[in-house]
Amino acid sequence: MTEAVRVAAERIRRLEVQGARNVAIAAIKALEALAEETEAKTREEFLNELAEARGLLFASRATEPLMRNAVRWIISQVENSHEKQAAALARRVSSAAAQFLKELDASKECIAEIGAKRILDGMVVFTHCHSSTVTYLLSKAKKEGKTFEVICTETRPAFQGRITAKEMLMLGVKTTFIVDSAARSFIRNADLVLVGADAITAEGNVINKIGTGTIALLAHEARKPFYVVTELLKFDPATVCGDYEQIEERSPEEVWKNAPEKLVIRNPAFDVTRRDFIHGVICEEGVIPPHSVAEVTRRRYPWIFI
């Protein structure tokens, strides 16, 4: 096992790497580093190194199907090859990683092009947390010459909404920043809601930053369309077999440092947004209804289900 994999796993665990796409890229880069630095002499030794790396990366963060899908696919390309020499297998890791990253970039471009069409002049867009896919979509709309405003929540306890706010200001977009508990008061001023996703389940439900489910309920109450912007590569195949997507719970210190003794603090990082409240999923296959996510994912990425 190379130090690069341990460092990447630790950075992911400590939230030094945030965002599903960035986590996946960090894991992919770690596998590339392993391939470059390996001292394995045989196929078996190299595959054992990859298996150990997979276990370490998977354990770094609970709710990261994009990262798990990326690692699984790259390792499967090595396992399914007929190469016997460790050096040749290492090269296969590098080529598979490059191919996956190319697919990831292509999906981001496609999603932005499709989603930008939903942004019209004069619109007010409501967001929650930070999603690089959502902000890229909005930057695409801005580059197309559209004028719109953004309302973004602060997204406690880690304040990822501040990242969104700063990126919107850099784009020259009029931005309003609100505390999470003010969402109901401001969502009525929005024309639509755009959020990202950390995971998609077989039922078409979405796991995203804590508070997303509440935003979806508020959008439903205010009759505002609620869109999830995501790559289908975030589909979790384990949910097809009846497993529930694990909701990661983080340190109480994120919520309150030096809290009173005996105080129970719960800090779930994500919640579930039921498909009933999702107007559409904006993905690389278009704007699709959430109940068809599994079918569309199987058609585009059949290897996820193997």
Second form
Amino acid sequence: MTEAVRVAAERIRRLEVQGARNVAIAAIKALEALAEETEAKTREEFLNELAEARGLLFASRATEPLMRNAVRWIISQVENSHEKQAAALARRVSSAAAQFLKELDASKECIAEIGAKRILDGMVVFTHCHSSTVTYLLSKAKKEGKTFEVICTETRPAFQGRITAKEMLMLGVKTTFIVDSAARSFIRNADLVLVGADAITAEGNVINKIGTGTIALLAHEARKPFYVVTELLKFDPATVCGDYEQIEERSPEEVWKNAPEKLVIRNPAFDVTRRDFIHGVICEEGVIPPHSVAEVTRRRYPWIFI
Ligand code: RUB
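Let's see the other form, the form predicted in complex with ligand RUB, since the form predicted alone is already up.
Next comes the full complex, and the chain you just saw is listed first.
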């Protein structure tokens, strides 16, 4: 097993790589590195290495179906190939990885193009955590000359909102930074809520950074449109078969270092936003209602369901 896979899995686990898209890209690049560095001689040896890599990457974070779909698809390209030599199979990994990354990039462009149309001059956009898909959409709107403001939450406990705030300032967007518990006080100043996603379930529910479900409720109360900006590749096919999406629970240390003994600290990384609170999913197929997500995903990526 190449060191690159171990390092990538550890970086993902420690949140040094953050956000579903970046997590998936790091995992894909680790498979590319494995393909370059492998010393496997036979097909069987190489497939075993890939299976071990898959296990390590899947275990790095529990709520990352985009990463799982990417790794599964790349490995399936190798399994479906009749090549016997490990070197030829390794080349197959490299070309499959490059193709997946290209398609991921194309979806990001497409989502930004569609979503930027929803940003109108003078709007105030509320967001939570750091989603590279959301910030890319906002950068597209800015480059198109739109003038808008952003309100972003700090996002306890890991403060991903600081990444969003810095990116917005770099773009020259007026940005207001609030603590998470101020969301209700500020959502009334917003015109639109945009959040990313880690997972989309068979029912059309969305799993994103902890607190997203609360913000969806607040948006509902304040009658503000709430949109999820995401690739359909974040769909989790296991939810079709009845599995619940697992919500990653992280170390209590992230919430309170050296906390009093016996204190129970819970640190779920994500929560579920029910589809009833989602006005639309802005994805590579357009702006679609959450209840049609499974059907649209099946049409666009049938292999996800195999
Ligand atoms: C990040 C998070 C992001 C989604 C989408 O959580 O919840 O909103 O992953 O991001 P964490 P992207 O920081 O714990 O990974 O649009 O970049 O895929």
